[in-house]
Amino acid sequence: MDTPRIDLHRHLEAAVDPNDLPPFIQKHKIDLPSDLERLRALLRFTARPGNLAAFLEPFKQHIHKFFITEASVREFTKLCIRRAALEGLSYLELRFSPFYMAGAYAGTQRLDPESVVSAVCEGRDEAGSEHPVRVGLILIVGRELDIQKGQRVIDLALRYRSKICGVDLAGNEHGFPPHLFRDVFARAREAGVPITIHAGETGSAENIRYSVEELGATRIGHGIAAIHDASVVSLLKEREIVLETCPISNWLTGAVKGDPSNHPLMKLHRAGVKVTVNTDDPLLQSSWLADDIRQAEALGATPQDIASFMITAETAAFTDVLSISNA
């Protein structure tokens, strides 16, 4: 039986192949250059950003412009899934912020967040008839937006429960600790919606603990700060919480200090924590799942370790699929 190729942590807004963007930009009259090299200069890093704010700058300045109409959202989603199929992925979870894609972060909200969710779901369903990769969708609550908008994301998650597979909290942990969102995620938890939380990326191990114990997370986005707190490592092991590590992204954002070899992936794995390898934002990083797997190998992962990470991802998937690899 072939080992499944699974990515549990990929942001839809940055999951497209840049080579697909010039015709997309021209078709939808997007306010970005359709020349590929000029576009790459806006969306890709020429040097390591070294901190999360700098890493996210293309989101702030440029990426939101892709989502100008419901039709552009649908097509962008299909392009992301097409790229995943070309990678040979058997399963992918795409997470996205309805408010970000609607334009709320840019100060000029163009779309209703519900229309964004509807268009993404439609794009995913249409792509399903063309490509073999199976795709789950996760709605993101943005840390930087007000709590009322966070509650509305949960409203959408409940309304589209048959179409989406989970909810997430994302954004800069500094200034927006998880306890601010306890009531928001309580509703998802009570309704049985699976929860993953960005925690311990650039924030503390304590953010991981709170996300598990108080927000109800069964998976943690990144979570590499756990290595600094033995009690958090024990908690992750005891509750079988899965970490969605992203080796290349974790170095680019400065979550991993110094050399890329300092990533704690293998230390966490050898300590008995359930870990997976994922991409995060391929468009910005110029890297895809195969690149993160190679980075994991550079950290000491054997072929058996890689297979273990993928089986862990299969088991931790938020869909109801019992065996993605046999689907």
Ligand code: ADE
Contents of the next structure:
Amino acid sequence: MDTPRIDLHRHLEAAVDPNDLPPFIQKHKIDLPSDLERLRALLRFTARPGNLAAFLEPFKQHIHKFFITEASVREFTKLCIRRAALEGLSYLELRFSPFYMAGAYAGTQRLDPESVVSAVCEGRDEAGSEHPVRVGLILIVGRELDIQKGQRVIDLALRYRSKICGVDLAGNEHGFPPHLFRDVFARAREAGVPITIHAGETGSAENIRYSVEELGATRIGHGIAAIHDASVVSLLKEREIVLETCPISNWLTGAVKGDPSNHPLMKLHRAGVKVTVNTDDPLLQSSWLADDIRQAEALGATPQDIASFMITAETAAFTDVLSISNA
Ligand code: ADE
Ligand code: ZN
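We have the form predicted on its own; now please give the form predicted in complex with the ligand.
To see the whole picture, the full complex is given below, headed by that same chain.
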């Protein structure tokens, strides 16, 4: 059987191909330019943001405008899945923040977060019957939102348990350490919902340790700060925690300092940590999984290493592995 092509870490809100946006913007009367070049100028990094806050800025400024009705959410989801099918992915996990997409970060909540979840699930189910790629959905607890909203995301995860495959904590690690979310993730953990946490991206190795030991994460989003703490590397190895690294994003956010070749992917791999290669936010980065794989190769990964990362991803998928291989 061919090696599966898997992306475990891609944000739905930034998983659309810009070329698909002009007709979408016109059809749904979205308050963004429908001219491709003007749109690109707003959404695509032309210089390296260099820190996580600057990297996340387009989410604050523009991206929330895509989601104005349930129909727009459904169609956007389908566009993202169609793009993933064109990349030849066999399995993709799309993560999204129901509160962000509902407009909570923009100050005016346009949609009910539950209707966002149901529209994403419907879009996924409709696209699933048209394209060969299998898609798991992960609900995001936003770091910058209050804890009650975090609990409401877990309520949604439990209500939509048969449709979603896991939960995540995302947003800026700085100022929002994982211990603030202990009670939120305790409920997901008790209910057996798989947990991944953005940790050790631009934050500390200690955030990784806490996310594993106290929040119950079995996968870590990025996690590259582990390289600075041998005891965290040991913990990841002992518990077989999988890191979802995103080499291109990690350079753009300044998680990797200086030259892109400073990414610790291969050091972590050689130290025995389970690593995978993923995209993060293709729309903003102008890069797709093939680009991150090329970046991993530039870091020294051989075709055998890439195949082993994909097998790791298959094993770590929050959806039943057999259902991926049979896709
Ligand atoms: N949301 C979208 N991209 C993100 C990233 N790289 N880190 C944290 N939250 C995010
Ligand atoms: Zn991410």
